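Just the one chain here, laid out as structure tokens, in the form predicted on its own.
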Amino acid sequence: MKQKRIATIQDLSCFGKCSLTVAHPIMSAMGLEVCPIPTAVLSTHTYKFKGWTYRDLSADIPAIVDHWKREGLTFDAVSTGYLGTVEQIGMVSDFFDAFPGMIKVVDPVFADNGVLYTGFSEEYAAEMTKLCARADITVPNLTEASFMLREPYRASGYDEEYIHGVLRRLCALGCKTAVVTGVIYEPTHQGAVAYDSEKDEFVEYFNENIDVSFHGTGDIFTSALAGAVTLGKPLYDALKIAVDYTVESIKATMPDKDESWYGVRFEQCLPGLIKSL
């Protein structure tokens, strides 16, 4: 059997734990070819990390794709996290143009907790919010699906029937599969809630909530669901390996759990996952 590749569009931290230095070791360890293209390369995350330092590769990445183009590469699905720019968010776009029939999975990633994260703008949440339009899968947590509908935050509180209103107007917006995260009815289970519009059907898979906030576990989430839809797995499955492997990635680094901005210890989950599979 011809093995699935996929591309992924991301920032790489040097030190720190999160976008590229989690999504290629995770999709890797599940058995895709990972493509990266790293959109800017940093020499720690910039969570708490003082005095960091930051090199954007914007230039680069539209010679990278005409590279791959013209070397006739064909890819099975291309999953972006943190891009940083408006511009990048075109340059994705543009890649969507270049590789047809891949399924595209994109978490936005530009807010959390009610508020957007620090160096966004209403107007890089209004272009994410087109580019996730264009997803096959779109992962935000409430605080970026709130931004995306224009929508009051709400952080607590909710049923599964405004849950499932938020995954409808998120697909309204044209993607085809809208996921939630973080999604917790009740104080001893947090989990995602998916709608898939072309089949107009919810699916949700919860597991314990650890009311601890870890740095990371967004991308670590949204690495194992690329990996496995990638891999042709059905949509609940693929819920369960992904909030199944972040929750053992986090009990993992519970004996670290003052350090947990610094990034999980998801490495040594890696053989639960590929046993998951």
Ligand code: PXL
Second form
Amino acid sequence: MKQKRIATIQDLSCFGKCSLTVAHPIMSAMGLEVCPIPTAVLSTHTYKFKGWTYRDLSADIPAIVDHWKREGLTFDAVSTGYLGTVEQIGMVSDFFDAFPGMIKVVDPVFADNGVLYTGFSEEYAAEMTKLCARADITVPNLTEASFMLREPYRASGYDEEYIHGVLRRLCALGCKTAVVTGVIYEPTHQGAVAYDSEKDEFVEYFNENIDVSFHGTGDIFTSALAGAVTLGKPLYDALKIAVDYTVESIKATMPDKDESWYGVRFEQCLPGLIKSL
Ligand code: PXL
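Given the form predicted on its own above, produce the structure of the same protein in the form predicted in complex with the ligand.
The next block holds the full complex; its first chain is the one shown before.
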């Protein structure tokens, strides 16, 4: 079988495992040819670190895309994550136009725990919502979903009917499949729930709920999910692969609980991820 090729558009944070430093190794380990477009270079990610550097690479993005077009390259899929600016959201949208027919996975990455990430505005959230509407699969957490739908954020105390409603309303914005992560119906279990609007079908997968918060786990989940979908896995299998890998990575990091914001030990769990394919 021909090797699958995925483009991934997000920042390169030199320290603190997230965005490209997790997406690239994870999807490579899954057997994909990974073609990164780094949107910015930062000395660290922006969560808890102070005084980080930020080199905006926006000007390079259209030039890279033009060159790829001239070379006649094609992609089976594209996966996007943290982007710095509204302008970059427009560039990703142009990338979608430049290479039609790819599977488009968009993780909005602008908020968590009820609030926007540092440096992000309501305007950014609204523009990102439009990009998610163009996706085959969008992967918000419940905070991002609430911003996208302009509904109040519910941290807990919701039920399946509420989550299914959120997913239907996300797909009504335009995306084919919506996946919400971090769903907890009962305190012992956490997982992801998806709605495939073309099949009018809900799919869910839960694993144990480990009551800790580690940085970068959203990017790990989305990388494994995008990799699995690009390999042609059905939605349920892709959710299971991504949830189980994220949970294993969190478990492996328990000895580093006090540095949970550096990122998780996803590297030592790669053999298990490969076996799960
Ligand atoms: O994990 C998402 C992410 C990606 N890139 C940068 C970040 C964050 C979250 O804080 O700061 C630079």
